[in-house]
Structures are given as C-alpha cells and as structure tokens.
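One chain comes next, on its own, written out as structure tokens in the form predicted alone.
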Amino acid sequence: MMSNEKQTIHDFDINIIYEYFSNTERQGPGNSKETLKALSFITGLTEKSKIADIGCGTGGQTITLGHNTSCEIIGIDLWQDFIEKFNRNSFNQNLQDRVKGIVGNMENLPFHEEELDLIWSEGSIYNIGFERGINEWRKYLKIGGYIAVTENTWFSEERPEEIQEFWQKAYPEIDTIPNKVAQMQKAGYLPIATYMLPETIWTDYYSKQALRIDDFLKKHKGNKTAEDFASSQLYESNLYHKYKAYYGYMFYIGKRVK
C-alpha cells in the first residue's frame, strides 16, 4: 500500500491545496529576477499590447510584469480567493488600470483569436498539460506573438527509479528538453529561448513552505487529509534535494510563426 507521503498533489481535495497556497506570493517555484530574465527575450511590447497570465495564482509574477511593461495584463485563475488577493495587490501597487485578475479556466480562455501579444504561464501549464496548452492557446496569439512558460523537465535521459515513479504519477507529461522544444516547434512556434531556472527557486520555495507547515497543521489538527497533504509536500521537498541533478524547471519561450 502506498504511504501517505508518496501521494502527489493531485490526490488531495482542491480546497486543501488552495488554502495551503493562498497566503504565498507565488504558488510555485519562481521569483521576480527570473520573470524579468524571461521578459528580456520578448520584443515589441507597447502600451497597446495585451498580455494574458494563465494560471496566475495570486499574481506574484503578474505584478512584476505590470511594473516592467506598459501593457494591459489579464491574469486568469480558477480560484476566486487567489483572484481577490491578486486584485488587492494590483490596487495597492497602483496597477489596477492595466493589471487585473479574473476568474477563468485555462481550458476555455475568454479571448478572441489573435487578441494577445504575449501568453505567460509560470508553474501552471501542467494543469492542462504542456503540449495541449501550447497548442490550444496558440490561436489567441497574434502572428509574431510570444508564449513564455515554465515546465518541469528531465535533465537526463535516465534517472533513479524513485524520482521517475514519483513524477510519472504526478505529471506523466514530464519529458526531456529536446522533446519539449520539439513539441513547441511542432505546435507552430519558433523556439526563442530555452534555459534552466536556478536551484534557488526551488530551495527558496520549499523553505518558505516549511515555515508555514506548522501553522497549517495547527489549524487543521486532527484532519487527516490536511496532515497527509503536508506530509506529501515535505516528501516532494526531500525528493528535490535528493534528485535535483535529474529534473527542474525550464523556461520555454516561443514566437508564433503560423
């Protein structure tokens, strides 16, 4: 029988997951420095350009985009509480005229074909799957528009069985860098940049989680689902520290050419 710690995030009640991540600036690995590095590969943005941040969470990266472009930016996430926090942050930083969050589903985006100049998605495309996401979202981009996504990726052709089994269950679409780039090209994009995000985005992400787990467990004392979820997150963190040479986040940036 599989132990609780080996459950993946998708095995749990969605409300537990959202609550656990609701008080964080970002709901996945990443930081402003890396957002800006990816943005540096995007050219031609003006105040008339429109960006969609898909699976924006509470909007940590979206706010960074807002401060460093003059574009209209729409953040989309399924969870109402995330969007409410997003919009409070946008207002508090005087970005509300250009940067707003809306509740929506990445499987049915509220845009017209060729409406967007840039599609952004950090730490969230796995919810729909990388290949499906880049294919289905392409129609919303103008010809010459960009897509920039982070994706969990194998760094080698072979890896230890423990980490292979974990990610195969958690995200069967995890694949190697050449295969991800080939999927992007096949979907009608010119690959512009492909690079590995630093280990620190993961170690910082997990260390911030560790600080919250005690409070989370106190609040849900006796709730086995919450306890199992916290255990699963600690297990995932331990796996990363043990096997980080074999996988991590890559930024994939492409330009729509057809």
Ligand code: SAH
Given for the second form:
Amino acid sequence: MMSNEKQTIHDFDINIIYEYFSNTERQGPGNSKETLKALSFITGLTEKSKIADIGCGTGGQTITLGHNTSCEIIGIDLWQDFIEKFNRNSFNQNLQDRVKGIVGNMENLPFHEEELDLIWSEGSIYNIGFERGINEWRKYLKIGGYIAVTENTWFSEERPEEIQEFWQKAYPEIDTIPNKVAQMQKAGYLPIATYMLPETIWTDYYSKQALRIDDFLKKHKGNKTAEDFASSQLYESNLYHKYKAYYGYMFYIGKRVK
Ligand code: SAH
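Having displayed the form predicted alone, please output the structure of the form predicted in complex with the named molecule.
So here's everything in the complex, that chain up top.
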C-alpha cells in the first residue's frame, strides 16, 4: 500500500484533474436518466423561467435540462475549458440561444435576488459545502422556486472505521439523510423529494475512469502527481465497492417557501 492512498481529489494539482476529466461527458456521478427523474419533481417551468446549473462542468446535465425544458439555462463553472466545451456542445445541439455556460464561482454567483426558478447542482455543491450552498443560494430563487442537488450521504448511523475516516477527511460535511433533510428545512425549503441514486452511478463512473487510467498514466509517465492521483482514484473506487452499503449519492429536491 502506498502512503498517499488516503489523499483525496482535493489534494492534487488541479490541471491534472482537469485534464483527466475533460474528455468525459460528465465529471461527477450522474447520468441523463437520473437528471430527468429529478426534473420530473419540478413543476411550473415555462419558457419564461430561468435555471442556473451550478458547477456544471462540461454541461452534460445542462444540455439534458435544455432538451427537456423550454427555459433559459445558465451553467456556471470555475474552469474555463469546461465552459468552452459546454458552449460548443450547446451550439452543436442548436441550444445556444437559451442554454449557455459562463465562468463563475459558486461562492459569488452573478444573479440578483429572486431571479431564478430553479437551481440545479449535480456532484458539485460539496465544493462550497451542502449547508452553506443551500443557505447562500436560496436568495437567488423566487419564492416557490426549486433547488435540486446531489450530495454524498451516509446511509446509516454507524460505519466501519476505514470508510468513516476516509470520508471524514475527504468531506467532513458528509452526514445522514435525516440530517441533510433537516438542514434543507432549516434553510427555508420544503423538502419535496429525497432519494438515492442507483449504485451504477458510482460503478459506471469508476469503470469509465478505469478504462482511461492506463492512457493517462502512459502520457504522464514518471509524473508523481498523476500517479498519486490515479492511485487515489483507484483507492476510492475500491472503497466504494467494499462499503457501498454505507454511503452513496442522494438527490435532494426542495422548494423555497420563505
Ligand atoms: N455537474 C457536473 C460536474 C461535476 S464535477 C456533472 O455532474 O458532471 C464538479 C464541478 O464543480 C467541476 O466542474 C468543477 O470545476 C466545479 N467547481 C469546483 N469548485 C467550484 C466553484 N467554487 N465554483 C464553480 N464551480 C466549481
């Protein structure tokens, strides 16, 4: 075992991570079927509605939202290359008039209060932290608007030490379902839906990565950052297979009520 195995994705040179993820349709655990399922809980969207997709990456799910609503949609991500790829895809799908990516920071969103009908964020809110995100973003939603986010979550009150330690370090805000729902309610949302994403969301994510890891390592032969990153991803994947009864991604959908 290597000493770096407990490092997390957050500890590595961001350019390496960016490169590793730039050629996948999605940069986090998710797929269009699950995006559409979550969308089915949202009512009242019209062509006048405005959606923000926060931490959109290359816009895989944003394009899905674009094809399945008539709304104006703004995707926001910190990384310019992701946004450029997103805007090329939007153009190629002829969605460019109402589905656009912009570079921006989820800590300082470029919206005014009560501008949005829906805030979407898959596999991203952990960057700011779930509780901070849902609290800070609420003001941008109209009263009656919705938030739909995915978040890594404990499925039980107690976990084996190895997995507890790993996630405690990687994402200390990981918590149980009732605690996440209570945070939503406290932040001023009516919890509309809370459900588990299927295991395949992670197993597909990791198996797609496994297919690319050899090429990635060949390209960065001798680069310690690349090697450490690859081994940390493999470690995380092995942990998932071992402990998937104890945690996974959940969709949390809420409606702004105050
Ligand atoms: N929603 C996409 C991408 C998830 S990966 C999907 O599900 O496929 C997480 C994304 O959050 C990355 O694209 C990363 O660039 C972005 N990100 C990280 N910190 C951010 C911040 N402070 N503001 C905006 N985006 C951020």
